[in-house]
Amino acid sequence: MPKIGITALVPPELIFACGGQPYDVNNVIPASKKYSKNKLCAWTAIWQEMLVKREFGIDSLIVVAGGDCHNALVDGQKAAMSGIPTHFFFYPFDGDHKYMESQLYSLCSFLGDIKYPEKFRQIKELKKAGQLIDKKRINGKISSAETFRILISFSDLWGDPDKFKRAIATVQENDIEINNRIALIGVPPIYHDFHDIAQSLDLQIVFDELPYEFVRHTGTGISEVARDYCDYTFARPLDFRIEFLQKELEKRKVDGVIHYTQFACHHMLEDEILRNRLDYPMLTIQGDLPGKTPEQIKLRLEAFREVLERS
């Protein structure tokens, strides 16, 4: 099968059934002892890097330029004039699902057009476990940290959905005490530990941003896929997504959230209104380079902990 990157959420189950193998590029920064030259976002940076030099041994990659990521525009231009053959893919800001529709068709085109329908229904299938480990993790039935490592998973599927299917029957309940309800909000931390140091501070995530939007989001077909895609929150307007937000936090009876942003991304410029608008105690962090979690943001996450059992 082709390796097919993509940059950010694109619909495995359409690469899937074009015959691909979806690799999600990111998901192997946080674990690299990669560091950019390009002092930007080191998310994009680093992935930018690694495939001008051709280190993940793709055969085309998908950028996604309007979506959760607007560097991912420029840096996947820059792949896209290494000779990498490169798809630019768009969500509809306003949720169109007919533009979110010739969106899939073009993509279509370009993987080679469907030749496995049936793994529509296999992904779907898959997804519905992934909600349901969703769901245990916030009755304190399964760590949030492997929850994590799960639902980030959701973007690819490993390339190999049977594979995936056999890691997620795998995965152990226990009775996990919570006694520090956390949301996780804005793209996942590039800290390859942060679960684990947030769940040894008391703290656990029982909800996960940009990971909970790779298992909710599926469809049995194209026009299935872009009525349930074109909802996806990180690429609608702000109040789209806050308006999401409170419905999820409110169901999973959050005592606090932290906003996880970027250095030098997008996203650090919506803090501001995301604290007007969500009625909760909130953590700012700003993260940079890939690696553990630095021994100040442990110290801040600490002293988070201290204000919510207070409160």
The other form holds:
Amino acid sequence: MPKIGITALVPPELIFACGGQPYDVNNVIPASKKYSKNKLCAWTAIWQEMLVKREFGIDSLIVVAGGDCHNALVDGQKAAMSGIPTHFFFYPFDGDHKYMESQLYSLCSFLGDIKYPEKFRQIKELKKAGQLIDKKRINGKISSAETFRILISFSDLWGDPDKFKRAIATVQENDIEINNRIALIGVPPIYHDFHDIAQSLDLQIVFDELPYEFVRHTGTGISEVARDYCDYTFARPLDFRIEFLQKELEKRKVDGVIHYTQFACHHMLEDEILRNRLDYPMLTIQGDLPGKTPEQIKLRLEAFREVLERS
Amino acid sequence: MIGLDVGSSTAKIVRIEDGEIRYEITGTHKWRDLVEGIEKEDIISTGYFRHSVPHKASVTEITAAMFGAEYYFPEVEVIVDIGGQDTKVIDVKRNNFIINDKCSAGTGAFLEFVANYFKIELNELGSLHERAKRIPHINNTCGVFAVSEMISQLVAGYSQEEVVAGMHYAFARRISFMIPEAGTIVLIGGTVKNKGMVSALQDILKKEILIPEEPQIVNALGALKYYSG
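Mind sharing the form predicted in complex with its partner chain? What's above is the form predicted alone.
Once more the chain from above appears, this time first in line as the rest of the complex follows.
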């Protein structure tokens, strides 16, 4: 089964249906000790360097070049120039599902066309299970660290839906005391222990914006996938994303919002707008290199809890 | 009961006796001298070292600054705390804060570069500024490179006083980007004792800036107030 690298959200159901094994090149980064040279954002710089050095063992690469990460367009080309067969995927900014459908058909041609259409339904069922885990987390039945670990893996389902299904079935339920309900918006933190650190400081993350997108979108065929993934909020205008966030934060009864931004990432520019439009106490933090959550970030988290206690 | 603020450059202790604020300030690494004979149960700590010094309770510098500044100026809307290693801007009205620490250009360390270059004490910068006749424009994207630019201005014929004033403006401009619209701005932290920097910030913001009598002890006082109410 060919191993297909992905740089951001690409419908994994389609890759499986085409007989490929998706592999999200971001997932190894937080626990790695890699420091790339010539970097802007560490996420893209590290995967780019690892791709060029052939450290992932992938057969081909899909770069999400439109509608998500702007640095990926260039870092993806560097990987392509090193000789990796690469396809550039573009989400529609305006949500045009016909355009999205054409992008998916073009992706299908790159992957060798659909061979296992039953994979669409299998992944859809798994995503339902993922949504249930998320719901249990909101109700204090599953820890935020465990929920994050599962949700973030829905971008590639570890390349093996059966193994992933077994892992989901073993998720432990607990009774977790929730004192400060936190929404974590923006790109996921580059620190591998961030959710545990937040929990240790009495901040319970009840919403992970991007990982929730990984379980929210699905479909039983190209047309349905096209319509559903058109609502992938990171690819759409900010108004669209903010409207979605407002509903989601209200539904999850959050007390405060942490906006994680990554050094040299264009999403940092959204901070001012999000602060103005989301009516919650908000902490903005900026990460850079992977590893453990640094002390100065812990200070911010601790101070934010104190701020919430004053609210 | 005492408030103990052990920050990146200095340690401060505050106690209130007969309604009077009593305090002492020393270098960070001499904090033990300040608490000699004081029981752990009587210490409320804050600052970078708040968890590693003996304490009954601890509070972050952000919350301590709110309580301390409100003691002096109950109407405070925004607190700007310029420390040795970072600058914190606390929006008291909106219960929000931001901290600059990825770059030295808006921190006390920036002014240390300047003082070190001229081989003068930090507290001399303010009086040099007052004697400046012109203010050169210094581009402040980076604290270290700003020193290179400062040297270029000296080569171009600006006096030491003028270059120092230019650096204060560069520093103040950097901080002004972090400050939200507000009626009452309170400035705290050791760097605030530099009158040149304060006048540059006042000039850029076009706002009155309030400074407590002893701006360096506000967080230690705030820690004490946080606990004792």
